[in-house]
Structure formats: structure tokens, C-alpha cells
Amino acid sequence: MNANLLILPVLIPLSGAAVALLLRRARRVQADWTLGTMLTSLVVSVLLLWDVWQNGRALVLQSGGWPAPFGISLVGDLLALVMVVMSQLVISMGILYALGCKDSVAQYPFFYPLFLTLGVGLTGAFLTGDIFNLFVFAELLVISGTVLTAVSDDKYGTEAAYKYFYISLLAATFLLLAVGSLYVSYGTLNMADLAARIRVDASQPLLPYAVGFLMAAFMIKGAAFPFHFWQPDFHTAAPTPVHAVLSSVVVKLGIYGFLRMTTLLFIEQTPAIQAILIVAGIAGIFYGGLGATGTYDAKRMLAYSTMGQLGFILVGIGWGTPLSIAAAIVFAFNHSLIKAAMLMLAGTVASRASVKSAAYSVVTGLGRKLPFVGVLFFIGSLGLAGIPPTNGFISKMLLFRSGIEAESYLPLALMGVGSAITLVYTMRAFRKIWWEEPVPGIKFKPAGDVVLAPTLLLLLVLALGIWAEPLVQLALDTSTWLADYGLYVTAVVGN
């Protein structure tokens, strides 16, 4: 496949956003155009991933014809394209949900264009081979997410948007400090060229600072412990279709960053980075799990849950074996589908209350009149807890197997406890919403958000639980590719 096609997953939603803005007076046409645009981009991304997987090499586009490291490279290796497909799939389902949701924000003329630019930012961040352009795409992501949250129907949307913006500003500062430190030390920002130069000379005095700055930036982006504090407030106040994307795939930018750090950029520093990730991951599993268990809101519970589930992924990256890296990739992909669906279901229940809120003081007992949504929520709960026949079981089985292989028994035991906590808080939410008596004074609306998008996601959750081989094999092949950093370097800058 021609490497020039690598620009399409970025160009299609970007140009689609411009057209969607022109369609602002025809809202239904604008919404349908947005969904069609994102689905088209997803199809192209899947085809690119299939081509790279079958041919065993990366697609590299040197922008403007300038060879690396002088120009800006787009690199479609297995890791980047897996993350792109994952994110564009969830974004497509988020747009589909927005088409049938009752949030006023979905009727704003700029809502769908911003949703597409959010997809542009996330896709570009995964595909870029230049660390400064990763910063640029990440900032596009932040701007889109901030505006979409600020206009939320929730009265705390503006406050949450301010928190997200300023915390993201801190992450951007760390990222720019890392960029500056690396450029002063090595004279390049192309990740392949940078990796090769660091491998030759890791004695530059600013290198440890660059590693620390990047660690902090990606921990904030991924809401990893101890940089998690902004996430529950922000994600709880965001509109449901936006929240479903932000808390499932946008936080995976941090996971992607850690994978690039430990398998490409900082090979000699990897053991120290991995040790930090294991500690942060275990802490996140318990902090997120206990926070989810004690919270007062279904959406907030799922936001805390994201911290806990990301902790499992960080531990997998921290172990650093080929199997644990594959398990982390499978876990990241599967978690994105489950979490997006669960957040949509929480939004669906909230949309049926006379006071639109996912707080237990509002939605308790409301699910009694929504039995199908209850079945979907139960399946999602099994997925988060890692119980068959869901894809969550495949994720945790692979991760636990990799822990046994790594002989890391204490983290394994703690992760087992963390998995049990996951079942506790998801079943608590299920019991409150679908089994307890309704809250007096809360009336049930006859119409609410459409459940097509979460239904499709949970069907995929079951499908990947029953037939997991293709995703697992893809993750294993991706891990094998990442194990030899020279493959990436050679693909981009040659020998």
C-alpha cells in the first residue's frame, strides 16, 4: 500500500470538520456527515493496519518530500495503527450516540466539527514520528475536549473545563521542557533519529530531566497516579458522548507515550521507568478502585474506574516482557470498548430522570423500567471485572499469565485484589440503579438517549471475548515488532 495514504486518517476528519462547519444550519445533515466522515476514516485506518500487519513492515510518509530527520514523518507501525483503529472506532460510536442523545450541546453548530477535530488530534498524536508534533496534536485534542466540556448541560461543565485546561497546560509545559532538553542535547526531534542518537550517547546531562518531564506529561495525559486528581471532576461533567471518548481512548495517549518511551526512545533508562510504572500502576488500581467504590455518582464511579483499569496496563508495561506488552495492548483496546459503552449506558439512564444526573440520589431504582439497559450494563460490568465470556477476561488472563512468566508474584496478588474491587463497585452501581426502590420525587421520562451505540460496543465486547485470537495475535506481533527498536529506526531514517 502506498505510504502517502497514511495521511488520510488525519486528513479525512480534518477536512470533514471544515465541511461540517459549513453545514451548521442543517443540523441533521451535519450530524450524518460527521458520522460518515469518521466511519470512512476508520475504514481507511483498518485497511492500513491490515496492510502493515500482513506485510510485516511500517508505512512511513515523509511530509513534503523532506527525508527524515529534516522533515516531519508520519509513521504507521503496528502500535500506532492499533491505537488509531481503537480510538477512531470509539469516536465513531461516540458520534453515533450523540445522534440519539438528548443533550442540548449536541444541537450546537460547532459540536460535531469539534468532535472531528478531537479525532484529528488523537489520530495525529499516534501517527506522528516527531515528538514536537505529538505536542501539537495533543494540544488540538485538549482544545477540542475543553470546549466540548465547557458547553456541557451540566452546571459544573465550565469549572471542569477550566480544571482540564490548566492541568493540560501543566502537561504541555512538561512536554515542551522535554522537547527542549532533547533538542539541545541531540539536535533532533524525530523519534527514530532521537532513539538512535540516545543509544549511541546516553551521557547528555539533560537526558534524565527529559525522561522525567516526559514521564510527568504522559502521567497527566493518562490520569495515572499520582497525577489523577483532575480526572473525576472533568469526566463527570462532560457531555455523555464526549465523556465516553475522553475516559476511554483519550487517556490512552499516556499509555502510548509510555510504550514509546520504554521500547524506542530510552532503552537504557527503561528499567527505572518500568519500576516507576509498576508502583504507580498498583497504587492506581487501589486508589481508583476504592474511589469508585465509595463515590456517589455512576459517571464518577466509571471515571475512578478508568484510573484503576489503567493501573493494570501500566503494570503490564512495567513488567516489560513480550507477553506483558502484548497483554497491555490487548487490555488497552478492550478497556476502551467496555468503558465507552458503560459511560453511554450511565448517560442513557441519567437521560430518563426528570433531573438529568447520574448521581445515585437521582438514578437509584430508575433502571427498573429499563431492563435491556440493565442487561447491557451487567455485561459491561463483567467486562470491567474480567469475567468470561467478555473481552475483559482475555485482557486479565493475558496480563496474569505475563505476571507469572515475569515471576512478579506480589504485584500479581495485589492485582487480584484490585480485580475483586472492580466487581464490588460495578455490582454496587447495578444494584442501586436496577434493584433498589426508586428515589421519591424523581420522575421517569418516557424518552431518553438511544442505546444503539453501547449495544454495538458490547456486542463487540462479547465477540472479542469469544473469538479473541485475531486481537491477541495482532498484539503479540506488535510486541514482537516493538522488541527490536531498530526496526522502527530503520523504517524511518534508514540504516
The other form holds:
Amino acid sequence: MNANLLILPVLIPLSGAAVALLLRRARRVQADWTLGTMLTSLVVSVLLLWDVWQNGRALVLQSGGWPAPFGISLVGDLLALVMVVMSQLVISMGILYALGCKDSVAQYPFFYPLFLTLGVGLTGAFLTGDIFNLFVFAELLVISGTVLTAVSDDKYGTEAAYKYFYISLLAATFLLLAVGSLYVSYGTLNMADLAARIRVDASQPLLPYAVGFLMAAFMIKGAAFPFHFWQPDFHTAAPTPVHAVLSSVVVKLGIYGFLRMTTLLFIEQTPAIQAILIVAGIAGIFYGGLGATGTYDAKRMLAYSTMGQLGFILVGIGWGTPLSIAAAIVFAFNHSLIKAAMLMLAGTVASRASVKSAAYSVVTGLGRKLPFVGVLFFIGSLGLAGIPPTNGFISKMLLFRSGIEAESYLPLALMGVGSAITLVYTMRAFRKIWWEEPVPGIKFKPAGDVVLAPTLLLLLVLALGIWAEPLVQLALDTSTWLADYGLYVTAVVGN
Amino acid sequence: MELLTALSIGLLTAVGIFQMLRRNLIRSAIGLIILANAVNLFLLSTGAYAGTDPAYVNETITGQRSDALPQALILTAIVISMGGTAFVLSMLYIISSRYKTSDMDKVEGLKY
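Show the form predicted in complex with its partner chain, please, because up to now only the form predicted alone has appeared in this conversation.
Everything in the complex follows now, all chains and molecules, and the chain you saw is the first one.
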């Protein structure tokens, strides 16, 4: 396939956002246009992924025709394209949910264009092969996400958005410090070129600092344990369709960054990074799990749960064997689908409550009138806890198998306990909403959000649980590709 | 010149971090702006800034030239941080007019 097509997953949503801005007076047209744009982009990315997977060779676009170390390269290798397909799938479903959403924020004329630029930022950050360009796309992502949260129906939206934006600007300064340190040491910003040069001379004095700054930046983006504190507040206050995207795919930018750091950029520092990731991951599993168990709000419970589930992925990256990296990729993909669906279901319940909130004090017992949503929520809970026949089981099984192979038994045991906590908190939410008697005098709205998007996502969850082979094979091929950094380097800069 | 640049970057970073840790919301926002500028100065210093001859103008000029790439980078970074600053201040305005205070400890809607 022509490498120029690699620009399309970035270009389609970006130009779609520009057109959507012009359509702001016709809300319905604007919403349909946005969904169509995102779905087109998703189809293109799936085709690109298919092509790269079948030919076993990365697509590289040297933008503007400038050869690799000088211009900005877009690199569509398997990892980047898997991440792109995952995020565009969830963002399409988020837009579909927003179409049937009763939140007044969905009537905001800039809601859909901002949703598209969120997609642009995320896709671009995954596809770019230039570390400064990564910073630019990440900022686009952060600003879109923050505005979408600041206009939320939740009265604390602005406060939460401020908190997140402040932390994100701090992360951006860390990323810039890393960019500066790497540039002054190696004179290049192209990740492939950088990787090749770091292999030749790893004794530059600023290199360890660059690793540290980059770690901090990605840990903030990925809500990893010591840098997690903004995450539950920010995610809970976001409107449901935005929350579903933020809590599932946006945090995966940190995961992507760690995968690139450990497999491509810093081979010499990789053992240290991996050790930190295992500790941070285990701490995140427990902190997120216990936070989710102790919380009073279904959406906040799921936000904490994201922190816990990301911990599993971080441990997978930390083990660093080919199988565990494949498991981390499968886990990231599956978790995105499950978490987005669960959040949409919690949002559906909240949309029926008297005040728009998923706090247990207002939604207890509401589920009795929504049996279908209850069935879906139960399937999602099984997925989150990793029980067959959902895809959560596949990801947990792969991860635990890779842990046994890596002979890392203490983290394995702790992760087993963490998995049990997952079941506790999802079942607690299920019991509160669908099992208990409604609080006397509680109001129930007759109409709420449409459950089409979470239904589709959960069908995919079940499908990937029963027929998991293609995704697992894809992840194994990806980790085989990642195992040799030279493949990435030669694909981008030649020899 | 190197010493002066290093000292000013260090000073700006120190002031920025100190202000970021203040309880006053506005002071902490200003601290972030100062820190962003310190980082921009750091990026500028990664190129040879003592260039005396223009780059990419004439092949025959062989004197010391500045690296043009970090300058392009900070131009982008400045624009982004300016947009970010404007956005931070506008959100700050909404928050402080809602809570009628700029004390961080009194802005506690999310503190359960």
C-alpha cells in the first residue's frame, strides 16, 4: 500500500473537525458528519493495519519528502497501528453514544469538533516518529480533552479540568526537558535515528536525565501510580461520552510511550525502567482496586478501576519478555473496549437518575427498571474481572502465563489478589444498582441515554473472548516486531 | 554567556517551582508560566546560541552559526504554552468567581 495513505487517519478527522465547525448551526448534521468522519477514519486505519500485518513491513511516510532524520516521519508499524485502531474504535463509539446522549453538553456547538481533534491528537501521537511532534500532538489531545471536561454538565467540571490541565502542562514541560536533553546529546529528534545513535554512544551525561523526564511525562499521561492523583477527579467530572474515551484510550498514550521507551529508545536503561514499572504497576493495582472498592459513585469506581487495570499492563511491560509484551498489548486493547462500555452503561444509569450523577445515593435500586442494562453491566463486570467467555479472560490468561514463564512469582501472586478485588468492586456496583431496594422517594426519569454504543462494544468484547485468536496472533506478531529495534530503525532511516 | 544562561535557567526554574507550590491559585499559575519559560530557555541553549553568522544564507560564510532547529522548537513550544496559559487563566477566572477565593484549600468541590 502507498505509504502516503498513512497520513489519512490524522488528516480525515482533522479536516472533518474543520467542516464540523462550519456545520455548527445544524447540530444534527454536525453530529452525523462527525460520526461518519470518525468511522471512515477507522475503516482506513483498519485497512492500513491489515496491510502492514499481511506484508510484515512498516509503512513510513516522510512528510514533505524530507529524508528521515531531517523531516518528520510518520511511522505506521504494527504497534502504532494497533493503538490507532483501538483508539479510533472507542472514539467512534463515544461519538455514537454522544448522539443519543441527554447531556446538555452534547448540544454545545464545539463538542463534536473537539471530539474529532481529540482523535487527531491521539492518532498523531501514536503515528509520529518524531519525539517533538509527539509533544505537539499530545498537547492537542490534552487541550481538547480539557475543554470537553470544562464544559461538562457536572458542576465540578471546570475545577477538575483545571487540575488536569495544570498537571498536563507540567508533564509537557517534562517532555520538553527530555526533548532538549536528547537533542543536545544526539542532535536528532527522530526516534529511529535517536535509537541508532544511543546504541553507538550511551555515555552522554544527559541521557539518564532524559530517561527520567520522559518517564515522568509518560507516567503522568498514563496515570501510573505516583502520578495518578488527578485521574479519578478529572475522569469522574467529564461528560459520559468523553469519560469513556479518556478513561479507556487516552491513558494508553502512557502505555505506548513505555513500550517505545523499553523496546526502541533506551535499551541500556531498560532493566531500571522495567523494575520501576513493575513496582508502580503493583502499587497501582492495589491503590486503584481499593479506591474503587471504597468509593461512593459508579463512574468514580470505574475511574479508579482504570488505574488498577493500567497497573496490570505496566507489570506486563515491566516483565519485558516477548510474550508479556504481547499480553500487555492484548490487555490494553481489551481493557479499552470493556472500560468504555462499562462507563457508558454507568452513564446510562446516571441519565435516568433525578440528578445527573452516578453516586450510589441517587442510583441505588434504579437498575430494577433497566434489566437490559443490568445484563450488559454484568457482562462488562465479568470482562473487567477476567472471567470467560469475555475477552478480559484472554488478556488475564496471557498475562499470567507470561508471568509464569518469566518466573516472577511475587508480582503474580499480588496480581491474583488484585484481580479478586476487581470482582469485589464491580459486583458491589452491580448489587447497589440492580439488586438493592430503591431508596424511598427516589425519582426515575422515563427517558435516558441510548444503549446502542455499549451494546456494540460488549458484543465485540464477547466476540473477542470467544474468537480471540486473531487479536492474540496480531499482538504476538507485534511483540516479535518490537523485539528487534533494528527493524524500526531500518524502516525509518534506511541503513 | 554560558554561565549566565545556565544561572538564569536555574533561577527561573527555582522561582517557578517555588511559586507552583504556593497555596494561592494565581501564584501557582504564574509559577507554571515561569517554569514553561525556563524550559523554553533551556531548549534555546541546546543550539549554539553564540552564532554570529546567519545560517542557510550563503554557503561561502564559514563562521559560527546557531543551530536553527531549537529556535523552531521553542517557537512551537511558546505558542503552545501561550495557548495553555490563556486557557489556565480563563479557567482560573471561572473557579475563583465561583468560590470567591483564590486559596487552593477553599476550592474543595472535588474533595470528598
